[in-house]
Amino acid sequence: MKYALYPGCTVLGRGRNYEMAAREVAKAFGIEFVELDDFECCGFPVKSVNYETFMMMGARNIFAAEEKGLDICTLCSACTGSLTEVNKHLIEHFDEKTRIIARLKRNGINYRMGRDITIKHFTKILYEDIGVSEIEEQIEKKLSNLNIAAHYGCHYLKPTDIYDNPEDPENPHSLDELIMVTGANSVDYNEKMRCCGAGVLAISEDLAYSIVRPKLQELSKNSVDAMVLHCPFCSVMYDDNQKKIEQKFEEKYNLPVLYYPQLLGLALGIDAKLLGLRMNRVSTRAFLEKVGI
């Protein structure tokens, strides 16, 4: 099993712990990913501003594993969503495909066309292409003393009609079926589909933290082991500010907010210094004695 791996810009800014979970992850499962040099930014944040040129920077990328004739497998849920909205337009209408090889021609930029490819979240790709019972097969160390929190962020499921075989975005259910597959409980709570705030970041910081705070405050209060998610920029706004928002609002939460790679991982049986548990910003420490490492 074959893929060009799309980090996106946050992951290698803010998110390399990710990055090496999942490639350690990867590895247990016979996945290769392949380099390409060619991928830039996904366009996601010029889509509002200029939507022609968010077409264009999708376009290149997608374009560029169409050459190579590999399969994308992104890690962020925004870089997801941007370039599945961008493939399944240029799939659905060919002479925008051609218009825009031919635009990027006149740049300087040239690609062959090749066949259409699919663009795949590596949750997904866990979750349909090597599967929960396949998973359970090679799980070394059961996770059953942890309780767990599933945040699946808003991009990873919506909008439901760019993606093949959407979930219920109410009512979603794969993260939970692969976190309950390393023996961890998964639990159900009141603000699980409540969005992480990161969009309005930039904008305000004050309500992107109001909007965060809710979340925070009921895991803490449920004795919650970890959050886990699989967004860098959910990871932002959880593990990389939580102090801040600790701060601002003069409570405690101290939940540990693990990628889903670096908790199959442990799973796996895979160090956790190759899981980059080491990176994260609330300490994991407590949550790795309690796993017994």
The other form holds:
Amino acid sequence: MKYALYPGCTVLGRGRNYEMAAREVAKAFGIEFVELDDFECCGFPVKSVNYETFMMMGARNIFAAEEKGLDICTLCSACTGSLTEVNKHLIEHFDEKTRIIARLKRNGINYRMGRDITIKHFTKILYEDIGVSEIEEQIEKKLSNLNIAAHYGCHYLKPTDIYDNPEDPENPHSLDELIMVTGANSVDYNEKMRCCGAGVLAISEDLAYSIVRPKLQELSKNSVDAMVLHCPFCSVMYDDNQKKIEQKFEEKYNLPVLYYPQLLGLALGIDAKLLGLRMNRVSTRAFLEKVGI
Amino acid sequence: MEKLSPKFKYEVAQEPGGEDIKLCFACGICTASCPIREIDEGYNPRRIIRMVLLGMKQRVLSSDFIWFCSSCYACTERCPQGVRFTDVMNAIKNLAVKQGYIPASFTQQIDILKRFGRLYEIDEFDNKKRVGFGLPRVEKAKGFTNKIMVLTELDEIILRNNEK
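Form predicted in complex with the partner chain structure, per the form predicted on its own context:
Starting with the chain above, the whole complex follows.
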């Protein structure tokens, strides 16, 4: 199994722990990642500014992988959504594809057309390509006695009509199943489907932090050991900014936030250091002690 | 009071993603589903659609609240009429930018993207750290993003805004 790895800006800039854990977990399941030097921003930040710029930025990244005959594995849910939307548009509108390729070519950016490619979030690769039962066979250390809160995030699920095999966005299950296969308990909770608010962080910090708060409040009150997510934007909100939010509302949450491959990696018996677990902002020490590390 | 622009809804409908706005029958499920509206009542999807359909062009395009959408797609998933409100908001924002309305944080992001091709610069210091953690080096971006921004005239739009 071979994919071009598209880490995305936020993972490269702020999610080294996520990248480390994803690469370790991929290795354990024989997923080969290819690095493409041509990858730049997916276009998500300019979608609201100029749709044509967004379309061309996404398409160019897709063409870079297409030329090499590689499908793309994403780590960031915003990149996943943007690239999937553009890719679907290009596949369904061949005239658009040839128009954009020609427009890039006129401006000195050349890509050869290849077969249509697939964009897939790493979690979906684990869930669909590897599968829960295959993962279960490789579990070395059951993470029993852990209560984990799954945070799906918006773009991993929505808009459903751009995705192959979409889940019910009100009641998804892939991440819960992937958490339970580690032996941990995936808890049900009221605020489960709430947006992380990262989309408005650049517009209003107050507004963004107010969106984060209810989830942190609920989970810290209910003996949850950690929140598990799979998008670096969501992680910026819940992990990187948790201290700021505690200060703003004069509350204490102290909720460890892990990337899913970090949790799975522990269950696969991979060293916590290789999974970047010391780099999470909210200390994972007590969590790791409970796991027995 | 603002002079109304009855054709505004067609302008929005012509933008990618704005096509379905005229199907809205004002049930308000978008507003009821919106996590932003829950916190800030100044942001109200149903009201924004009504304002567009009524032709309140200048008030919509110059408002701060159009930039409050978190693009979570809750409204889009639940709309019984198939209005893709998240995309409608992008269509409205695209039009606002063409008129010179763009938040400073967006122009700053665009400037960073033009220079580094990514939202964060990955320099030698970062690469040393990456290699130390067993991660492959990340090469400097090749300037594709900048080129695309120039050829799609994003540059000129930003420049025009800076002059304002």
